[in-house]
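Only one chain comes next, encoded as structure tokens, the form predicted alone.
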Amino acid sequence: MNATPLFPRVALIGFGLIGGSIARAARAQGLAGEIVITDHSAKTRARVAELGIVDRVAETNAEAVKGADLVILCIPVGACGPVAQEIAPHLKPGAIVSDVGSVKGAVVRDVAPHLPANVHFVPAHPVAGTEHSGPDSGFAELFIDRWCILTPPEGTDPTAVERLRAFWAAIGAKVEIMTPDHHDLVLAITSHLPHLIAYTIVGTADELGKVTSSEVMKFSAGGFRDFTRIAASDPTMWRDVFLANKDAVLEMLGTFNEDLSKLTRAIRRGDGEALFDHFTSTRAIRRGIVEIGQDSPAPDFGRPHANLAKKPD
């Protein structure tokens, strides 16, 4: 734990996974002084204050960032253009203002040109999370050995960049930079297109007639599982990456497509071949993120099973 806190105040509007996450980490670590926050949602705001984990729940966005030296949005990217004009006149000379958002380019749009100029806008979106959401589901350790992208736009202080990059290294991550539109291309590939197509996946098997959907349950194997799992994040933060990055994620999509209709080909004339090709090359890349520790080795993705009862005597 810091003796002295990285940042005095901290806002948090929004308190769901990662806001909770957060607000329990900065606290365990001793980052802020004083940990204040808000929600749109009152019944949110009063199970936070039964919770006991912050030092102040604010009724409002505008009473919640006075006086605090880091505001971070913890909301929808969709939400984050106008929380950042009605924050706007009620933020401290020489505040930070970040966020936690999957998509960069369309938050800077939407935020920077709200923002005063005697205060520093630094994009953030830490590379982690869970299918769970609301004021509960956050955990402290959660963005241990996880990845914070930072992207602040041309000419932020490098001061405010660093305290940042600080911040979240004191709460477990390792922090990347990179330019807002480089984060939406890599992310349209290793996150957004990946929850697109379990959105599909999990919605196709739910249109099968000739499957019930007490079998798709009953009988779910591993890939379909963890398709289920991807599918039940938040609809509301889904919805707002795909219309924030589209441009990105189309291009992707279109490259999948492609890809799709090479292995059709192959399976259609049963090319063994080309098949065995790919899943080569593709399964090498499950081993590279095992090996840089960003997932389990251990069989079924590290899942616990339960031991075999032993046979009576």
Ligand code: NAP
The other form holds:
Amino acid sequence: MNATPLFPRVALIGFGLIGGSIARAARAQGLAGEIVITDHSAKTRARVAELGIVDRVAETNAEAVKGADLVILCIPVGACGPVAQEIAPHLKPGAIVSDVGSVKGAVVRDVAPHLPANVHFVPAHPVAGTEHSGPDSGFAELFIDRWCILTPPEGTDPTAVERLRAFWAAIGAKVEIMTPDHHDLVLAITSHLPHLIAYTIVGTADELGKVTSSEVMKFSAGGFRDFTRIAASDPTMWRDVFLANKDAVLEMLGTFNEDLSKLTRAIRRGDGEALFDHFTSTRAIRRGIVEIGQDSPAPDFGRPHANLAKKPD
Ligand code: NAP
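Mind sharing the form predicted in complex with the named molecule? What's above is the form predicted alone.
Full assembly next; the chain just shown is listed first.
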């Protein structure tokens, strides 16, 4: 726990997986003198008050940001522009305004024009998450050893960037700085395209499932199950990601389609060598991810397996 909080008052707009995790982690680390949250859903606000994990639940976005030194928009990417417009007149001079959106170019484009010149805008994206959402889904450890990418526009006050970096570092994240466009290209391949593929394959299998009755569910452990986890992610969030990162996703999708055509050709021609070489290189990528600590080396993502019943002696 920090003796002096990094920020006297932190305001979070949106209390779902990410907002709820930031609140829990900031509280655990004593990073804010006061944590104020709001959410557009009255049900969520009531639930947060019941949980008792923040200092104050505000009724409106405007009320929440008043007097806050750090304001973080923890809402879907498509909602950031209108919310920035709404809160702009109520921001404290000198405040840092940030977000957690999974797309950065669109957020910078939609938010920056609304903000007054006397606040600092430092967009951010914690590359951490689960397929769960809502006020009960967050947990304080979510960001530990995960990356948080900051994309400050050119000319942003370096002290503001440093203060936000310190905040994310204190809740466990490793922080990197890049341009919004570069962020969107990298995330298109590492996150957005895999989600699109999962959404597609689960939909396709569901279509097939109508023909093969319940067998898709029954035999889902053969790879399908891991896609269903990703495809269970929040529909609003992911709709906004694809609308906001259209160009980069379409570019990566073009490359993906070319690679899929190559593998299709190898299967059609019975080219085992091409398939073997490709699968060998992808296996090395998985090993590399484990080696740099981005995933557990445990088999099957560490899922517990039941023990065989002991044979009676
Ligand atoms: P979430 O669990 O659905 O939480 C979002 C919350 O914001 C919900 O409570 C939602 O209320 C509320 N909200 C929506 N529009 C609002 C508005 N205009 N004003 C106030 N509150 C509003 O979503 P999340 O997973 O935390 O995602 C939030 C942001 O984090 C998104 O921009 C996403 O791209 C980013 N992100 C997500 C992940 C992930 O894995 N989930 C990872 C990194 C970054 P309702 O539910 O009632 O609509």
